[in-house]
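One chain comes next, on its own, written out as structure tokens in the form predicted on its own.
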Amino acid sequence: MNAPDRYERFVVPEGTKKVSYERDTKIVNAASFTVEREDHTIGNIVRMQLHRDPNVLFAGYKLPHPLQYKIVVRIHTTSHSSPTQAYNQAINDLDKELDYLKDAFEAEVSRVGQANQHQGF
């Protein structure tokens, strides 16, 4: 079979930088960034992330071709920041939510459990 080996989907290859940075020349606060090794679901969470900033105009994603394992986040913003700012702060804030989230599930993993440890089960 000539599919791609799967480790390819997920492994950074030595090298290669998780993600990088090209400013776009023809318009002022605009940029893409390159994320290798990933796809919609996190393209999807990023580009949602940079809308609720009120400092971004645009904020898209794509993939470039379905056997090229990365995303291109473009970004554009207003003079009162920078593309790298929002792409930063973005993922900032996921990363907290994530936490949040995260503990929350735990706390009530845990709350659940200790419950039916009580009724018996």
Second form
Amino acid sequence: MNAPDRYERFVVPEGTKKVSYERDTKIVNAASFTVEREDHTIGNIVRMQLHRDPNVLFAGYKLPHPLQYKIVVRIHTTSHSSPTQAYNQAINDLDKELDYLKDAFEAEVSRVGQANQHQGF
Amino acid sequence: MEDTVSYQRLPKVRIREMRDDFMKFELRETDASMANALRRVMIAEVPTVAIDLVEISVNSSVLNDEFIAHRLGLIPLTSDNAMEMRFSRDCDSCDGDGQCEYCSVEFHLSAKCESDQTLDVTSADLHSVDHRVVPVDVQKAFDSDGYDPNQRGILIVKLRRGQELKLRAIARKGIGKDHAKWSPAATVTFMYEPQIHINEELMETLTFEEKESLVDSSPTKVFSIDPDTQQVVVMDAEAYTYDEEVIKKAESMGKPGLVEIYAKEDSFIFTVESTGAIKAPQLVINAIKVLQQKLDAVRLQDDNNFNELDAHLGGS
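Requested next: the structure of the form predicted in complex with its partner chain (the form predicted on its own having been shown above).
Zooming out: every chain and molecule, the one shown earlier first.
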């Protein structure tokens, strides 16, 4: 009947930006990032990675409503950094971590694959 | 600006068991958010191919058309090349109507029962135009040397004399978030690695009967008693389900701190079971790739001209 289309959960509508950014009007070095069509998968890893940055005073994310397919990431940093810098840094670090993990995993798969072959699997 | 600093981690992996449809591995030196992101991506965002559109020309079976279409959708298809395929909504060489090799695979099924015995229509009767995309059990029968007569595909419908089923189906690339039929994962779980400490000094004050009742208090077989030394030993730490029954038992015996169990917060044990659409090790690799693509997509775009302004306000 009036159910939203299933693809609306992950297809960014035309004319909408994937990531938008709004600075806090009252606090310096505080901002909210709205990420369209993302959920806890991205929200939680970005938040936890931001917590590793000592210049980040506050980092949190929320999924405002289960039928609004977006997350809001809020970041507050010290004067040595800025929310955009911390956000970019977090994503770059996560990307590098996954690069490393992918190589480590592939090496381990070929090692175990060879061991299995020797055992006659 | 401190562009050279990095808070990146270097996770470690150790595979314990690896088969095509199952694997168990340890993931260390990262946190629960990363483990959970990988789990979520494996279940809902690694693409596979599944039947999405069915045109039925003849159906005189006992099941109605939409019932059969639904059953066809749930048949896992080999999706090794799904990562390279296009989603039909992004495909510019067709309208996603199945006329294009980049985003769809066509299947045909034609079966009629001519005898008095019921005819089983199975996934083995589905004929694909692309040999790379076939029902998983068909691929399995093809790979193994001997043909197993008991293994004749996934049952779709049974026909009696005179009944007929004829259809054309289009398989498309999709993700589990859209519909569970596209999920390559049967189950993906991870647990924290438990660390169990037994206070040996306090344990020595227990009688053999008390030790036995302590061992038996755990609903899973975590502890056992060494028959030679009569000491309580950890038999299988990973059997522990974080139920805290042994800890409660120790307290009720008036011996708090007899057993202490911690979850190692940076160490996870994953189990991955695949439907067969993608082999389990490849499923994990695809999940890592998909997560990287997702991260790339949420990077701030350059047209956000706040960077300069921020630098001024940041005072760096």
